[in-house]
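Have a look below at one chain only, the form predicted alone, in structure tokens format.
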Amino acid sequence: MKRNLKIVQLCVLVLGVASLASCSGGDREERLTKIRGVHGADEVGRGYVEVIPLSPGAQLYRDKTCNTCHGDDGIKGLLPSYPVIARQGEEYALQQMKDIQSGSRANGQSAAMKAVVQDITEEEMIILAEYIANELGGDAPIGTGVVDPESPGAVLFRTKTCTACHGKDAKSPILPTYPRIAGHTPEYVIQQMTDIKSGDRANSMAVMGMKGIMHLVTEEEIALLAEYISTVPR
């Protein structure tokens, strides 16, 4: 009899705790207080794990499998040739998703992403772009942070006029449709600069404008620039 009573009490406790996940903040605290009063604080502490709902952007990021390639934090991608998208500019992120969906950007790994974004609506892209810019990655460090302002790459970043569009810190572009390039992996930067130079990437007027600059940058200089950019924090 006592054993059956224990089972009933445990079932009531589990049902009460499970209902907390759907409560608002005030309701949750009120129900939690009642459960503690009946079963004791220790029982609740052992059995209660509060479920914190994801933001719409975070939910979409997982539902659309963005984390599969870009990582849960948007920083550590599946391959080093994938971009670091955490804290990327909102308008830039939105435009790239649109360009990949339309096929106007198809260089590098973008071709693989086309199938993923094919069924994403513009409204969902807006939500994702806002999440990428403002939430993804939190305060986690992006870029190695070991910046040498007099390294060959840093000097090239100034003399090749990269600062004119991307900012002195590589994360303050002059237009919101330009990327924050600080902290990208060397592999990704090399591929993008090479593709812009060759014309394989030509999905905007800004990219077309950069093509003229890239003709003045050698393959060796591209590697030095990429190494420097990867050290700059975003």
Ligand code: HEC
Contents of the next structure:
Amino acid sequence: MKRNLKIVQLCVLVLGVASLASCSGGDREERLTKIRGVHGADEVGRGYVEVIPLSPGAQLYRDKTCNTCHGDDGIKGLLPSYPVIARQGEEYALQQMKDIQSGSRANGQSAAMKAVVQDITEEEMIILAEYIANELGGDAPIGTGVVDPESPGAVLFRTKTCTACHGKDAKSPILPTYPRIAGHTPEYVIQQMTDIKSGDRANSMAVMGMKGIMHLVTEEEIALLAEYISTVPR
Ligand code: HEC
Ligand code: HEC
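What would the structure be for the form predicted in complex with this ligand, rather than the form predicted alone?
In what comes next, the whole complex appears, and the chain from above leads the way.
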């Protein structure tokens, strides 16, 4: 008799837990997302939560406050003039971090980041660059995706030699130290192209290569190119 009572009690408990789990329905995903974080556990069972620790890159990205300016996903930055860094090439990303740290890249709003990367070691930068290239942003879309291959900006992109270095799709550069530019915001592209043209951004021999062709584009054309580049998926 006593044993039966125990079984009944257990059944009630199990049913209770099960209905609790199913009642919460819609908010469940929301709560799990909170628990998992962006890069947390995928394995979440009923009644227990297994939180898989963040990868070293993801951990550094948060610990070093990169997310405050570049967003948790590396896509939506604090300001529209900030770069989209998710899925940027590893070697390029590493070089830019070093250049911003050393001050050899000091254009635009680089100063904002310089203060933060001051005490980051080269080893940490390597981990961060790998994370940026392979993990950050997951497969979230980058670039508006509304590409018009006949728009004035698209035509300029083909005729002003941009494809020679950045690739036809704006994300297959000829060298791994060259940037993937697809999906950057128009504001960021305008800033960078203007700075490369004026010489304000002159952090590498490679950037000097691009400066050499900048006489081919006017301010209006830079704006058209920027509009187009922002539509191309990365
Ligand atoms: C205070 C804001 C801020 C913080 C914090 C910050 N950044 Fe940046 N970062 C910027 C800005 C602004 C730029 C672009 C500079 C410019 O205007 O030319 C940039 C540029 C970059 C670039 C080069 C992008 C490109 O396309 O050339 C990389 C890579 C990068 N940041 C990674 C990081 C990482 C990793 C961290 C954390 C260790 C970090 N940033 C922290 C603001 C920030
Ligand atoms: C000779 C090669 C070359 C050509 C041609 C060239 N670029 Fe570049 N571009 C580069 C390199 C290299 C960089 C990055 C420099 C560095 O290392 O900091 C760059 C940087 C950029 C950036 C900034 C990317 C970032 O993440 O900060 C944009 C935007 C850009 N190029 C657009 C263009 C457009 C548009 C054209 C055509 C008008 C063009 N480029 C032509 C080599 C080139």
